[in-house]
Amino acid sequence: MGRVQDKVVFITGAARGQGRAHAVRLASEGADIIAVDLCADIPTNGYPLATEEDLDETVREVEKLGRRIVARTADVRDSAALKAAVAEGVAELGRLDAVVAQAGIAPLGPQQTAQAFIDAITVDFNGVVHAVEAALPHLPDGASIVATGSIAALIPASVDNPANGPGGLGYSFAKRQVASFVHDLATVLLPRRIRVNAVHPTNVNTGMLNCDLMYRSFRPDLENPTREDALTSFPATTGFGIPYVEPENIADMVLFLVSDESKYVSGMQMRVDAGGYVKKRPQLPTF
(Lines of atoms letter the chains of each structure in order from A and count residues from 1; the text may use other names and numbers.)
(Lines give C-alpha, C1' and ligand atoms only; values in the text may rest on other atoms or scores of the structure.)
Protein backbone atom coordinates (compact mmCIF):
# COMPACT_ATOMS: atom_id res chain seq x y z
CA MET A 1 0.00 0.00 0.00
CA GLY A 2 1.32 3.41 -0.99
CA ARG A 3 1.22 6.53 1.15
CA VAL A 4 -1.68 7.95 -0.92
CA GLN A 5 -3.14 4.63 -2.04
CA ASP A 6 -6.26 5.06 -4.23
CA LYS A 7 -6.56 8.78 -3.56
CA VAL A 8 -7.46 10.96 -6.55
CA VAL A 9 -5.47 14.18 -6.88
CA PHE A 10 -6.21 17.13 -9.18
CA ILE A 11 -3.02 18.88 -10.37
CA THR A 12 -2.76 22.04 -12.46
CA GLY A 13 0.35 22.74 -14.52
CA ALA A 14 0.86 18.99 -14.75
CA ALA A 15 2.45 18.74 -18.20
CA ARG A 16 6.07 19.21 -17.11
CA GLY A 17 8.37 20.51 -14.39
CA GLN A 18 7.05 20.52 -10.86
CA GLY A 19 3.53 19.56 -11.93
CA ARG A 20 4.73 16.41 -13.67
CA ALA A 21 6.99 15.57 -10.75
CA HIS A 22 4.00 15.81 -8.40
CA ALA A 23 1.87 13.60 -10.63
CA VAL A 24 4.56 10.93 -10.95
CA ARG A 25 5.51 10.97 -7.26
CA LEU A 26 1.90 10.71 -6.12
CA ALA A 27 1.19 7.96 -8.66
CA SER A 28 4.23 6.04 -7.42
CA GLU A 29 2.55 6.01 -4.00
CA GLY A 30 -0.80 4.79 -5.29
CA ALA A 31 -2.72 7.90 -6.39
CA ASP A 32 -4.77 8.44 -9.53
CA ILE A 33 -4.43 11.83 -11.19
CA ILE A 34 -6.57 14.50 -12.82
CA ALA A 35 -3.99 16.48 -14.81
CA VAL A 36 -4.58 19.90 -16.37
CA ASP A 37 -2.30 22.21 -18.33
CA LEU A 38 -2.72 25.10 -20.76
CA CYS A 39 -0.42 23.51 -23.38
CA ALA A 40 0.06 26.86 -25.12
CA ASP A 41 2.20 29.95 -24.73
CA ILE A 42 1.21 33.25 -23.12
CA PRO A 43 2.53 36.25 -25.12
CA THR A 44 3.99 38.15 -22.18
CA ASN A 45 5.82 35.09 -20.88
CA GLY A 46 9.22 35.12 -22.54
CA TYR A 47 9.99 31.40 -22.34
CA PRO A 48 7.99 28.55 -23.94
CA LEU A 49 5.35 26.87 -21.82
CA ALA A 50 4.38 23.21 -21.87
CA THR A 51 2.94 21.52 -24.95
CA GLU A 52 0.37 18.82 -25.56
CA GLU A 53 3.28 16.45 -26.13
CA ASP A 54 4.53 17.27 -22.63
CA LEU A 55 1.12 16.48 -21.16
CA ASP A 56 1.05 13.21 -23.12
CA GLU A 57 4.41 12.32 -21.54
CA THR A 58 2.98 12.93 -18.06
CA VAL A 59 0.15 10.55 -18.95
CA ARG A 60 2.62 7.90 -20.07
CA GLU A 61 4.73 8.21 -16.93
CA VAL A 62 1.72 7.89 -14.63
CA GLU A 63 0.30 4.95 -16.55
CA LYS A 64 3.68 3.17 -16.47
CA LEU A 65 3.26 3.14 -12.70
CA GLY A 66 -0.04 1.30 -13.07
CA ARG A 67 -2.22 4.26 -12.08
CA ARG A 68 -5.08 5.97 -13.90
CA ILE A 69 -4.93 9.52 -15.18
CA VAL A 70 -7.43 11.87 -16.80
CA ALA A 71 -5.62 14.66 -18.66
CA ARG A 72 -7.23 17.78 -20.11
CA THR A 73 -5.98 21.00 -21.68
CA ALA A 74 -7.45 23.93 -19.77
CA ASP A 75 -6.45 27.45 -18.78
CA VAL A 76 -6.36 28.08 -15.03
CA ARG A 77 -7.56 31.62 -15.79
CA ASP A 78 -10.81 30.07 -17.04
CA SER A 79 -12.89 28.98 -14.06
CA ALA A 80 -15.50 27.20 -16.17
CA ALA A 81 -12.86 25.18 -18.02
CA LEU A 82 -11.30 23.98 -14.76
CA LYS A 83 -14.69 23.04 -13.33
CA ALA A 84 -15.43 21.00 -16.46
CA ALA A 85 -12.06 19.24 -16.32
CA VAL A 86 -12.47 18.32 -12.67
CA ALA A 87 -16.05 17.13 -13.19
CA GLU A 88 -14.92 14.87 -16.05
CA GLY A 89 -12.07 13.52 -13.97
CA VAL A 90 -14.27 12.79 -10.99
CA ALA A 91 -16.85 11.11 -13.22
CA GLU A 92 -14.17 8.76 -14.57
CA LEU A 93 -12.09 8.19 -11.44
CA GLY A 94 -14.95 8.19 -8.95
CA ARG A 95 -13.79 10.69 -6.34
CA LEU A 96 -11.46 13.56 -5.47
CA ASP A 97 -9.28 13.69 -2.38
CA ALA A 98 -6.82 16.52 -2.97
CA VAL A 99 -5.90 19.44 -5.21
CA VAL A 100 -2.39 20.67 -6.01
CA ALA A 101 -2.59 24.16 -7.54
CA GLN A 102 0.80 24.22 -9.25
CA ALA A 103 0.40 26.15 -12.53
CA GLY A 104 2.48 29.31 -12.71
CA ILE A 105 4.43 31.67 -14.96
CA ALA A 106 7.20 34.25 -14.45
CA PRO A 107 6.84 36.88 -17.22
CA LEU A 108 10.00 38.80 -16.38
CA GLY A 109 11.60 41.50 -18.51
CA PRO A 110 11.94 45.28 -18.31
CA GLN A 111 10.49 45.61 -21.81
CA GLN A 112 7.15 44.15 -20.74
CA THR A 113 3.96 46.19 -20.42
CA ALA A 114 1.41 46.21 -17.63
CA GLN A 115 -0.17 43.14 -19.27
CA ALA A 116 2.67 41.06 -17.85
CA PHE A 117 1.65 42.18 -14.35
CA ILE A 118 -1.95 41.16 -15.03
CA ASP A 119 -0.95 37.82 -16.56
CA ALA A 120 1.26 36.93 -13.60
CA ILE A 121 -1.59 37.63 -11.17
CA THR A 122 -4.32 35.88 -13.15
CA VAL A 123 -2.23 32.72 -13.62
CA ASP A 124 -0.26 32.59 -10.36
CA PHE A 125 -3.00 33.73 -7.96
CA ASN A 126 -6.38 33.63 -9.71
CA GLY A 127 -5.39 30.23 -11.10
CA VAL A 128 -4.95 28.90 -7.57
CA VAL A 129 -8.35 30.25 -6.53
CA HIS A 130 -9.99 28.76 -9.62
CA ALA A 131 -8.40 25.36 -8.97
CA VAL A 132 -9.73 25.36 -5.43
CA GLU A 133 -13.13 26.58 -6.60
CA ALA A 134 -13.32 23.73 -9.12
CA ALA A 135 -12.23 21.08 -6.62
CA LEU A 136 -14.02 22.13 -3.45
CA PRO A 137 -17.52 20.81 -4.30
CA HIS A 138 -16.01 17.35 -4.82
CA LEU A 139 -13.69 17.24 -1.80
CA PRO A 140 -14.73 15.24 1.25
CA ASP A 141 -14.11 16.29 4.82
CA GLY A 142 -10.48 15.69 5.71
CA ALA A 143 -9.21 16.43 2.19
CA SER A 144 -6.03 18.31 1.31
CA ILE A 145 -5.41 21.49 -0.67
CA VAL A 146 -1.85 22.41 -1.64
CA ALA A 147 -0.88 25.65 -3.39
CA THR A 148 2.50 26.50 -4.87
CA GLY A 149 3.92 29.79 -3.69
CA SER A 150 7.55 30.86 -3.92
CA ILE A 151 10.34 31.83 -1.59
CA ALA A 152 10.28 35.07 -3.62
CA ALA A 153 6.95 35.83 -1.95
CA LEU A 154 8.52 35.72 1.49
CA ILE A 155 11.78 37.58 0.82
CA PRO A 156 11.64 41.23 -0.33
CA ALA A 157 13.83 42.53 -3.14
CA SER A 158 13.95 39.30 -5.11
CA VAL A 159 11.90 39.20 -8.32
CA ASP A 160 9.96 42.27 -7.15
CA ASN A 161 12.73 44.43 -8.56
CA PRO A 162 11.80 47.10 -11.13
CA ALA A 163 14.62 45.74 -13.31
CA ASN A 164 12.51 42.61 -13.78
CA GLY A 165 9.64 44.66 -15.15
CA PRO A 166 5.91 44.58 -14.39
CA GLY A 167 5.82 40.77 -14.66
CA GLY A 168 8.33 40.39 -11.85
CA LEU A 169 6.28 42.66 -9.64
CA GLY A 170 3.14 40.71 -10.56
CA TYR A 171 4.81 37.39 -9.80
CA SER A 172 5.91 38.49 -6.34
CA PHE A 173 2.53 40.06 -5.57
CA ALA A 174 0.65 36.95 -6.72
CA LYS A 175 2.78 34.57 -4.68
CA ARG A 176 2.36 36.74 -1.55
CA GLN A 177 -1.39 36.55 -2.07
CA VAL A 178 -1.15 32.75 -2.32
CA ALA A 179 0.46 32.72 1.12
CA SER A 180 -2.35 34.88 2.55
CA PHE A 181 -5.04 32.89 0.76
CA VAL A 182 -3.76 29.61 2.22
CA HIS A 183 -3.87 31.02 5.74
CA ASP A 184 -7.39 32.39 5.39
CA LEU A 185 -8.83 29.42 3.51
CA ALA A 186 -7.40 27.07 6.13
CA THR A 187 -9.35 29.04 8.73
CA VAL A 188 -12.59 28.87 6.74
CA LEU A 189 -12.28 25.11 6.22
CA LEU A 190 -11.49 24.20 9.82
CA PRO A 191 -15.00 22.83 10.48
CA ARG A 192 -14.53 20.33 7.66
CA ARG A 193 -10.96 19.43 8.66
CA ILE A 194 -9.84 20.19 5.12
CA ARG A 195 -6.22 21.17 5.46
CA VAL A 196 -4.77 23.92 3.31
CA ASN A 197 -1.04 24.48 2.94
CA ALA A 198 1.43 26.27 0.69
CA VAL A 199 4.76 25.02 -0.60
CA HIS A 200 7.32 27.76 -1.22
CA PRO A 201 10.26 26.52 -3.35
CA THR A 202 13.59 28.18 -3.94
CA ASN A 203 15.07 27.89 -7.45
CA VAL A 204 13.84 24.68 -9.06
CA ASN A 205 15.60 23.03 -11.98
CA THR A 206 12.77 23.50 -14.50
CA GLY A 207 12.13 25.48 -17.67
CA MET A 208 11.17 28.55 -15.66
CA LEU A 209 14.66 28.76 -14.17
CA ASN A 210 16.56 27.61 -17.24
CA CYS A 211 15.69 30.43 -19.60
CA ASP A 212 17.33 33.61 -20.87
CA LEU A 213 14.99 35.86 -18.88
CA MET A 214 16.01 34.26 -15.61
CA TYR A 215 19.68 34.29 -16.54
CA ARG A 216 19.47 38.04 -17.10
CA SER A 217 17.63 38.46 -13.81
CA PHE A 218 20.47 36.75 -11.95
CA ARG A 219 23.27 38.33 -14.00
CA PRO A 220 22.14 41.89 -14.86
CA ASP A 221 25.82 42.83 -15.23
CA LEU A 222 26.03 40.84 -18.49
CA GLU A 223 24.27 41.64 -21.75
CA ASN A 224 23.65 38.05 -22.81
CA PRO A 225 24.40 35.76 -19.86
CA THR A 226 24.42 32.01 -20.35
CA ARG A 227 23.30 29.32 -17.94
CA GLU A 228 26.92 28.87 -16.93
CA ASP A 229 27.11 32.59 -16.11
CA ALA A 230 23.92 32.44 -14.04
CA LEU A 231 25.01 29.33 -12.15
CA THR A 232 27.47 31.45 -10.20
CA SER A 233 24.59 33.58 -8.88
CA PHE A 234 21.88 30.93 -8.41
CA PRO A 235 23.22 29.92 -4.95
CA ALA A 236 22.39 33.41 -3.61
CA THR A 237 18.79 32.23 -3.10
CA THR A 238 19.70 29.32 -0.83
CA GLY A 239 21.47 28.95 2.48
CA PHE A 240 23.11 25.64 1.61
CA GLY A 241 25.14 27.14 -1.23
CA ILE A 242 23.43 25.04 -3.89
CA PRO A 243 22.11 26.60 -7.12
CA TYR A 244 18.69 24.95 -7.11
CA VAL A 245 16.66 21.98 -5.99
CA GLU A 246 15.05 19.37 -8.25
CA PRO A 247 11.29 19.14 -8.94
CA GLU A 248 11.29 15.79 -7.14
CA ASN A 249 12.41 17.54 -3.94
CA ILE A 250 9.27 19.67 -4.04
CA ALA A 251 7.17 16.62 -4.91
CA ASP A 252 8.34 14.94 -1.69
CA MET A 253 6.78 17.79 0.32
CA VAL A 254 3.61 17.68 -1.78
CA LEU A 255 3.33 13.95 -1.14
CA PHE A 256 3.55 14.54 2.60
CA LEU A 257 0.85 17.24 2.46
CA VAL A 258 -1.50 15.08 0.38
CA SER A 259 -0.94 11.98 2.51
CA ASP A 260 -2.62 11.25 5.83
CA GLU A 261 0.75 11.82 7.48
CA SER A 262 -0.17 15.52 7.44
CA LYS A 263 -3.76 15.11 8.63
CA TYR A 264 -3.20 17.64 11.44
CA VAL A 265 -1.09 20.08 9.40
CA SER A 266 -2.94 23.12 8.06
CA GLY A 267 -2.34 26.78 7.33
CA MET A 268 1.39 26.19 6.93
CA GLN A 269 3.91 27.92 4.68
CA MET A 270 6.19 24.97 3.92
CA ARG A 271 9.50 26.26 2.62
CA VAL A 272 11.59 23.92 0.49
CA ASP A 273 14.35 26.46 0.06
CA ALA A 274 17.63 24.94 1.28
CA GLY A 275 17.76 27.53 4.05
CA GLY A 276 17.17 30.52 1.78
CA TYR A 277 14.54 32.15 3.98
CA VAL A 278 16.46 31.99 7.24
CA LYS A 279 19.53 33.26 5.43
CA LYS A 280 17.68 36.33 4.11
CA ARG A 281 15.22 36.84 6.97
CA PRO A 282 17.03 36.11 10.26
CA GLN A 283 14.84 36.02 13.33
CA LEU A 284 15.41 39.02 15.57
CA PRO A 285 16.02 38.20 19.22
CA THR A 286 13.29 38.96 21.72
CA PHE A 287 13.91 40.29 25.20
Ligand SMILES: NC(=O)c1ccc[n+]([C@@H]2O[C@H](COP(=O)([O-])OP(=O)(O)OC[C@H]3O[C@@H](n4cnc5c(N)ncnc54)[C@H](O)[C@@H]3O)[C@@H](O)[C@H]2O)c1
Given for the second form:
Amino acid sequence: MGRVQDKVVFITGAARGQGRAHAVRLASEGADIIAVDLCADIPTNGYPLATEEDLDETVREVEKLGRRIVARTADVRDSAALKAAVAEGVAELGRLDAVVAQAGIAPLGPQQTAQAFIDAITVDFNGVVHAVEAALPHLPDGASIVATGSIAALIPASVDNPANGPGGLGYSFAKRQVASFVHDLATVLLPRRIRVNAVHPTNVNTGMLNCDLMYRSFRPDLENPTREDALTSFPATTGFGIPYVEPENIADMVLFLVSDESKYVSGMQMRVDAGGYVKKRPQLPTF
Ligand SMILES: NC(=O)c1ccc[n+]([C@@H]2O[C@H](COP(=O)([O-])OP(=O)(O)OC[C@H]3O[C@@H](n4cnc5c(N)ncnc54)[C@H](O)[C@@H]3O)[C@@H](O)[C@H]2O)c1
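Can you give me the structure for the form predicted in complex with the ligand, which would complement the form predicted on its own we have just seen?
First the chain shown before, then all remaining chains and molecules of the complex.
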Protein backbone atom coordinates (compact mmCIF):
# COMPACT_ATOMS: atom_id res chain seq x y z
CA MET A 1 0.00 0.00 0.00
CA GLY A 2 1.26 3.46 -0.90
CA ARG A 3 0.98 6.45 1.41
CA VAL A 4 -1.80 7.92 -0.76
CA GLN A 5 -3.10 4.66 -2.20
CA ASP A 6 -6.02 5.15 -4.64
CA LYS A 7 -6.52 8.81 -3.76
CA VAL A 8 -7.23 11.15 -6.68
CA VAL A 9 -5.32 14.46 -6.60
CA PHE A 10 -5.98 17.56 -8.71
CA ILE A 11 -2.76 19.51 -9.45
CA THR A 12 -2.48 22.87 -11.24
CA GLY A 13 0.73 23.78 -13.07
CA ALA A 14 1.53 20.09 -13.45
CA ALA A 15 3.41 20.17 -16.76
CA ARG A 16 6.86 20.71 -15.26
CA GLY A 17 8.81 21.84 -12.21
CA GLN A 18 7.23 21.32 -8.81
CA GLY A 19 3.83 20.38 -10.27
CA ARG A 20 5.32 17.48 -12.19
CA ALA A 21 7.37 16.41 -9.15
CA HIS A 22 4.16 16.35 -7.07
CA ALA A 23 2.33 14.29 -9.71
CA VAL A 24 5.14 11.75 -9.95
CA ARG A 25 5.75 11.48 -6.18
CA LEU A 26 2.04 11.10 -5.42
CA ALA A 27 1.65 8.53 -8.22
CA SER A 28 4.65 6.60 -6.86
CA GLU A 29 2.68 6.33 -3.60
CA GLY A 30 -0.50 5.07 -5.28
CA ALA A 31 -2.43 8.20 -6.35
CA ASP A 32 -4.18 8.96 -9.63
CA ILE A 33 -3.83 12.50 -10.94
CA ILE A 34 -5.93 15.21 -12.56
CA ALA A 35 -3.35 17.56 -14.10
CA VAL A 36 -3.84 20.98 -15.66
CA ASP A 37 -1.41 23.48 -17.09
CA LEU A 38 -1.63 26.56 -19.29
CA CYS A 39 1.02 25.20 -21.70
CA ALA A 40 1.52 28.67 -23.16
CA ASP A 41 3.37 31.85 -22.32
CA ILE A 42 1.99 34.98 -20.61
CA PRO A 43 3.23 38.22 -22.26
CA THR A 44 4.29 40.04 -19.08
CA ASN A 45 6.12 36.98 -17.78
CA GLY A 46 9.63 37.31 -19.17
CA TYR A 47 10.54 33.62 -19.24
CA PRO A 48 8.91 30.67 -21.01
CA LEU A 49 6.22 28.66 -19.26
CA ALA A 50 5.55 24.98 -19.87
CA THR A 51 4.56 23.45 -23.22
CA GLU A 52 2.16 20.71 -24.35
CA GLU A 53 5.22 18.43 -24.63
CA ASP A 54 6.02 19.08 -20.97
CA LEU A 55 2.47 18.07 -19.97
CA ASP A 56 2.78 14.93 -22.15
CA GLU A 57 5.98 14.07 -20.27
CA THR A 58 4.17 14.34 -16.92
CA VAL A 59 1.50 11.99 -18.30
CA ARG A 60 4.18 9.53 -19.41
CA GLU A 61 5.96 9.60 -16.04
CA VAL A 62 2.76 9.02 -14.06
CA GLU A 63 1.60 6.21 -16.36
CA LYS A 64 5.03 4.58 -16.15
CA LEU A 65 4.31 4.16 -12.43
CA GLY A 66 1.12 2.27 -13.27
CA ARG A 67 -1.24 5.09 -12.21
CA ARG A 68 -3.92 6.92 -14.19
CA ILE A 69 -3.82 10.58 -15.14
CA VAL A 70 -6.31 12.92 -16.81
CA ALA A 71 -4.41 15.90 -18.24
CA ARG A 72 -5.99 19.06 -19.62
CA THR A 73 -4.71 22.35 -20.95
CA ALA A 74 -6.41 25.06 -18.89
CA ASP A 75 -5.65 28.52 -17.52
CA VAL A 76 -6.09 28.84 -13.76
CA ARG A 77 -7.47 32.34 -14.39
CA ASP A 78 -10.40 30.66 -16.19
CA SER A 79 -12.72 29.32 -13.51
CA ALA A 80 -15.03 27.58 -16.03
CA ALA A 81 -12.10 25.76 -17.67
CA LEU A 82 -10.87 24.48 -14.31
CA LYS A 83 -14.36 23.30 -13.35
CA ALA A 84 -14.62 21.41 -16.65
CA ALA A 85 -11.18 19.80 -16.22
CA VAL A 86 -11.97 18.66 -12.68
CA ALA A 87 -15.42 17.35 -13.66
CA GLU A 88 -13.90 15.35 -16.54
CA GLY A 89 -11.18 14.01 -14.27
CA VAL A 90 -13.64 12.96 -11.59
CA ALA A 91 -15.90 11.32 -14.20
CA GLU A 92 -12.96 9.24 -15.41
CA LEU A 93 -11.14 8.53 -12.13
CA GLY A 94 -14.21 8.20 -9.93
CA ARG A 95 -13.46 10.55 -7.04
CA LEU A 96 -11.40 13.48 -5.76
CA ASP A 97 -9.49 13.51 -2.48
CA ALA A 98 -7.08 16.43 -2.67
CA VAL A 99 -6.10 19.61 -4.46
CA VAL A 100 -2.59 20.97 -4.95
CA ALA A 101 -3.07 24.55 -6.22
CA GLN A 102 0.39 25.59 -7.28
CA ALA A 103 0.49 27.00 -10.84
CA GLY A 104 2.40 30.25 -10.74
CA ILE A 105 4.30 32.98 -12.53
CA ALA A 106 6.88 35.53 -11.38
CA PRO A 107 6.74 38.43 -13.87
CA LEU A 108 9.64 40.31 -12.31
CA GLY A 109 11.59 43.27 -13.68
CA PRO A 110 11.85 47.00 -13.02
CA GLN A 111 10.74 47.78 -16.61
CA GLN A 112 7.36 46.08 -16.13
CA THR A 113 4.02 47.91 -16.03
CA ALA A 114 0.98 47.55 -13.81
CA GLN A 115 -0.16 44.68 -16.04
CA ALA A 116 2.56 42.49 -14.51
CA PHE A 117 1.20 43.37 -11.05
CA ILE A 118 -2.30 42.30 -12.13
CA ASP A 119 -1.11 39.14 -13.93
CA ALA A 120 0.86 37.97 -10.89
CA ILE A 121 -2.23 38.37 -8.73
CA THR A 122 -4.71 36.77 -11.12
CA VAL A 123 -2.50 33.72 -11.69
CA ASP A 124 -0.86 33.31 -8.27
CA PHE A 125 -3.86 34.15 -6.09
CA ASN A 126 -7.08 34.02 -8.14
CA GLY A 127 -5.74 30.79 -9.69
CA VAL A 128 -5.59 29.19 -6.25
CA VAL A 129 -9.14 30.28 -5.42
CA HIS A 130 -10.40 28.97 -8.77
CA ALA A 131 -8.72 25.59 -8.20
CA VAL A 132 -10.37 25.26 -4.80
CA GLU A 133 -13.70 26.43 -6.22
CA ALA A 134 -13.53 23.78 -8.96
CA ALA A 135 -12.62 21.01 -6.53
CA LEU A 136 -14.84 21.78 -3.54
CA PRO A 137 -18.13 20.27 -4.84
CA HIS A 138 -16.29 16.95 -5.38
CA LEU A 139 -14.30 16.78 -2.14
CA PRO A 140 -15.46 14.42 0.61
CA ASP A 141 -15.18 15.20 4.31
CA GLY A 142 -11.58 14.70 5.46
CA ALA A 143 -10.10 15.81 2.12
CA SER A 144 -6.88 17.83 1.80
CA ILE A 145 -6.28 21.19 0.15
CA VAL A 146 -2.70 22.35 -0.39
CA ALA A 147 -1.73 25.73 -1.86
CA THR A 148 1.78 26.79 -2.80
CA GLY A 149 2.83 30.17 -1.51
CA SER A 150 6.43 31.28 -1.27
CA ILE A 151 8.84 32.51 1.30
CA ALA A 152 7.98 35.84 -0.40
CA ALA A 153 4.70 35.73 1.53
CA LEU A 154 6.51 35.67 4.85
CA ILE A 155 9.68 37.74 4.41
CA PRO A 156 9.06 41.41 3.55
CA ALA A 157 11.13 42.87 0.69
CA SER A 158 12.42 39.47 -0.41
CA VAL A 159 10.57 39.77 -3.74
CA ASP A 160 8.61 43.01 -3.27
CA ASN A 161 11.59 45.31 -3.75
CA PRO A 162 12.27 47.94 -6.44
CA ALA A 163 14.63 45.67 -8.43
CA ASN A 164 11.67 43.38 -9.14
CA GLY A 165 9.22 46.08 -10.25
CA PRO A 166 5.40 45.88 -10.21
CA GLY A 167 5.41 42.13 -10.92
CA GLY A 168 7.49 41.51 -7.81
CA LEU A 169 5.02 43.50 -5.76
CA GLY A 170 2.13 41.55 -7.34
CA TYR A 171 3.88 38.23 -6.68
CA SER A 172 4.39 39.02 -3.00
CA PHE A 173 0.87 40.41 -2.62
CA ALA A 174 -0.58 37.25 -4.19
CA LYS A 175 1.50 34.93 -2.03
CA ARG A 176 0.53 36.81 1.16
CA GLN A 177 -3.12 36.40 0.12
CA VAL A 178 -2.53 32.67 -0.39
CA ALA A 179 -1.24 32.46 3.20
CA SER A 180 -4.29 34.34 4.53
CA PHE A 181 -6.72 32.42 2.33
CA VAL A 182 -5.41 29.08 3.58
CA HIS A 183 -5.79 30.21 7.18
CA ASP A 184 -9.39 31.37 6.75
CA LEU A 185 -10.45 28.55 4.44
CA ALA A 186 -9.18 26.08 7.05
CA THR A 187 -11.51 27.78 9.54
CA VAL A 188 -14.49 27.59 7.20
CA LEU A 189 -13.89 23.90 6.50
CA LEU A 190 -13.41 22.77 10.12
CA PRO A 191 -16.91 21.23 10.34
CA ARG A 192 -16.04 18.94 7.43
CA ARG A 193 -12.54 18.09 8.69
CA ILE A 194 -11.15 19.19 5.34
CA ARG A 195 -7.65 20.36 6.10
CA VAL A 196 -6.12 23.30 4.30
CA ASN A 197 -2.40 24.06 4.37
CA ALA A 198 0.12 26.21 2.54
CA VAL A 199 3.59 25.15 1.44
CA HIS A 200 6.09 28.00 1.27
CA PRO A 201 9.22 27.07 -0.71
CA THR A 202 12.55 28.84 -0.78
CA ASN A 203 14.39 28.90 -4.14
CA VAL A 204 13.50 25.77 -6.06
CA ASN A 205 15.55 24.43 -8.96
CA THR A 206 12.88 24.88 -11.67
CA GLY A 207 12.25 27.00 -14.77
CA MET A 208 11.02 29.87 -12.59
CA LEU A 209 14.42 30.16 -10.86
CA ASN A 210 16.59 29.25 -13.84
CA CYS A 211 15.87 32.20 -16.12
CA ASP A 212 17.56 35.49 -17.01
CA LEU A 213 14.87 37.45 -15.19
CA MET A 214 15.64 35.73 -11.92
CA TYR A 215 19.41 35.98 -12.44
CA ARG A 216 18.91 39.75 -12.78
CA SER A 217 16.77 39.82 -9.66
CA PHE A 218 19.55 38.12 -7.70
CA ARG A 219 22.37 40.11 -9.32
CA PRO A 220 20.99 43.63 -9.97
CA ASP A 221 24.61 44.84 -9.96
CA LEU A 222 25.30 43.10 -13.30
CA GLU A 223 23.79 43.97 -16.69
CA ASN A 224 23.58 40.42 -18.06
CA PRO A 225 24.17 38.02 -15.19
CA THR A 226 24.51 34.31 -15.92
CA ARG A 227 23.37 31.38 -13.80
CA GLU A 228 26.92 31.14 -12.51
CA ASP A 229 26.74 34.79 -11.35
CA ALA A 230 23.37 34.19 -9.67
CA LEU A 231 24.66 31.07 -7.93
CA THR A 232 26.80 33.27 -5.71
CA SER A 233 23.64 35.09 -4.49
CA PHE A 234 21.08 32.25 -4.35
CA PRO A 235 22.36 30.94 -0.97
CA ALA A 236 21.45 34.25 0.74
CA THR A 237 17.78 33.11 0.60
CA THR A 238 18.34 30.02 2.72
CA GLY A 239 19.62 29.51 6.24
CA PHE A 240 21.61 26.40 5.38
CA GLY A 241 23.74 28.22 2.80
CA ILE A 242 22.47 26.09 -0.06
CA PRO A 243 21.43 27.82 -3.33
CA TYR A 244 18.08 26.06 -3.73
CA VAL A 245 16.11 22.93 -2.98
CA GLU A 246 14.93 20.43 -5.58
CA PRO A 247 11.25 20.10 -6.64
CA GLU A 248 11.26 16.63 -5.06
CA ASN A 249 11.98 18.23 -1.65
CA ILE A 250 8.75 20.21 -1.95
CA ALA A 251 6.95 17.09 -3.19
CA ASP A 252 7.89 15.33 0.06
CA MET A 253 5.94 17.97 2.02
CA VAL A 254 3.00 17.85 -0.42
CA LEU A 255 2.88 14.06 -0.11
CA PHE A 256 2.69 14.35 3.69
CA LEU A 257 -0.10 16.95 3.46
CA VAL A 258 -2.13 14.89 0.97
CA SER A 259 -1.66 11.66 2.94
CA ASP A 260 -3.66 10.68 6.01
CA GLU A 261 -0.48 11.16 8.04
CA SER A 262 -1.51 14.84 8.22
CA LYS A 263 -5.17 14.22 9.01
CA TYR A 264 -4.97 16.47 12.09
CA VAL A 265 -2.81 19.17 10.47
CA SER A 266 -4.73 22.20 9.22
CA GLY A 267 -4.29 25.93 8.75
CA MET A 268 -0.51 25.57 8.70
CA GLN A 269 2.09 27.61 6.84
CA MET A 270 4.63 24.89 6.05
CA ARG A 271 7.96 26.40 5.13
CA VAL A 272 10.35 24.26 3.11
CA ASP A 273 13.05 26.88 3.13
CA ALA A 274 16.25 25.37 4.54
CA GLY A 275 15.93 27.75 7.49
CA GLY A 276 15.59 30.91 5.38
CA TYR A 277 12.69 32.31 7.40
CA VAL A 278 14.27 31.98 10.82
CA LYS A 279 17.47 33.52 9.49
CA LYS A 280 15.65 36.61 8.20
CA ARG A 281 12.85 36.89 10.79
CA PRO A 282 14.10 35.72 14.15
CA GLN A 283 10.90 36.74 15.97
CA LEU A 284 7.84 34.54 16.43
CA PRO A 285 5.80 34.14 13.24
CA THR A 286 2.49 35.93 12.77
CA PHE A 287 0.75 32.77 11.62
N1 LIG B 1 10.97 28.09 -8.19
C2 LIG B 1 11.05 28.81 -7.11
O3 LIG B 1 12.14 29.29 -6.73
C4 LIG B 1 9.83 29.06 -6.25
C5 LIG B 1 10.01 29.60 -4.97
C6 LIG B 1 8.88 29.81 -4.17
C7 LIG B 1 7.61 29.50 -4.65
N8 LIG B 1 7.49 28.98 -5.92
C9 LIG B 1 6.12 28.66 -6.37
O10 LIG B 1 6.04 27.29 -6.71
C11 LIG B 1 4.99 27.10 -7.68
C12 LIG B 1 5.49 26.22 -8.81
O13 LIG B 1 6.50 26.90 -9.55
P14 LIG B 1 7.78 26.15 -10.16
O15 LIG B 1 8.93 26.49 -9.31
O16 LIG B 1 7.47 24.73 -10.40
O17 LIG B 1 7.95 26.96 -11.54
P18 LIG B 1 7.66 26.52 -13.06
O19 LIG B 1 7.67 27.78 -13.83
O20 LIG B 1 8.58 25.44 -13.46
O21 LIG B 1 6.19 25.90 -12.99
C22 LIG B 1 5.02 26.66 -12.95
C23 LIG B 1 3.97 25.94 -13.78
O24 LIG B 1 2.73 26.68 -13.72
C25 LIG B 1 2.22 26.75 -15.04
N26 LIG B 1 1.36 27.92 -15.15
C27 LIG B 1 1.72 29.24 -15.11
N28 LIG B 1 0.66 30.04 -15.28
C29 LIG B 1 -0.42 29.23 -15.43
C30 LIG B 1 -1.81 29.47 -15.63
N31 LIG B 1 -2.28 30.71 -15.75
N32 LIG B 1 -2.64 28.41 -15.70
C33 LIG B 1 -2.16 27.14 -15.59
N34 LIG B 1 -0.85 26.86 -15.43
C35 LIG B 1 0.01 27.89 -15.34
C36 LIG B 1 3.45 26.83 -15.93
O37 LIG B 1 3.17 26.53 -17.29
C38 LIG B 1 4.37 25.84 -15.26
O39 LIG B 1 4.19 24.53 -15.71
C40 LIG B 1 4.56 28.51 -8.09
O41 LIG B 1 3.38 28.84 -7.41
C42 LIG B 1 5.71 29.38 -7.62
O43 LIG B 1 5.30 30.71 -7.37
C44 LIG B 1 8.56 28.75 -6.71
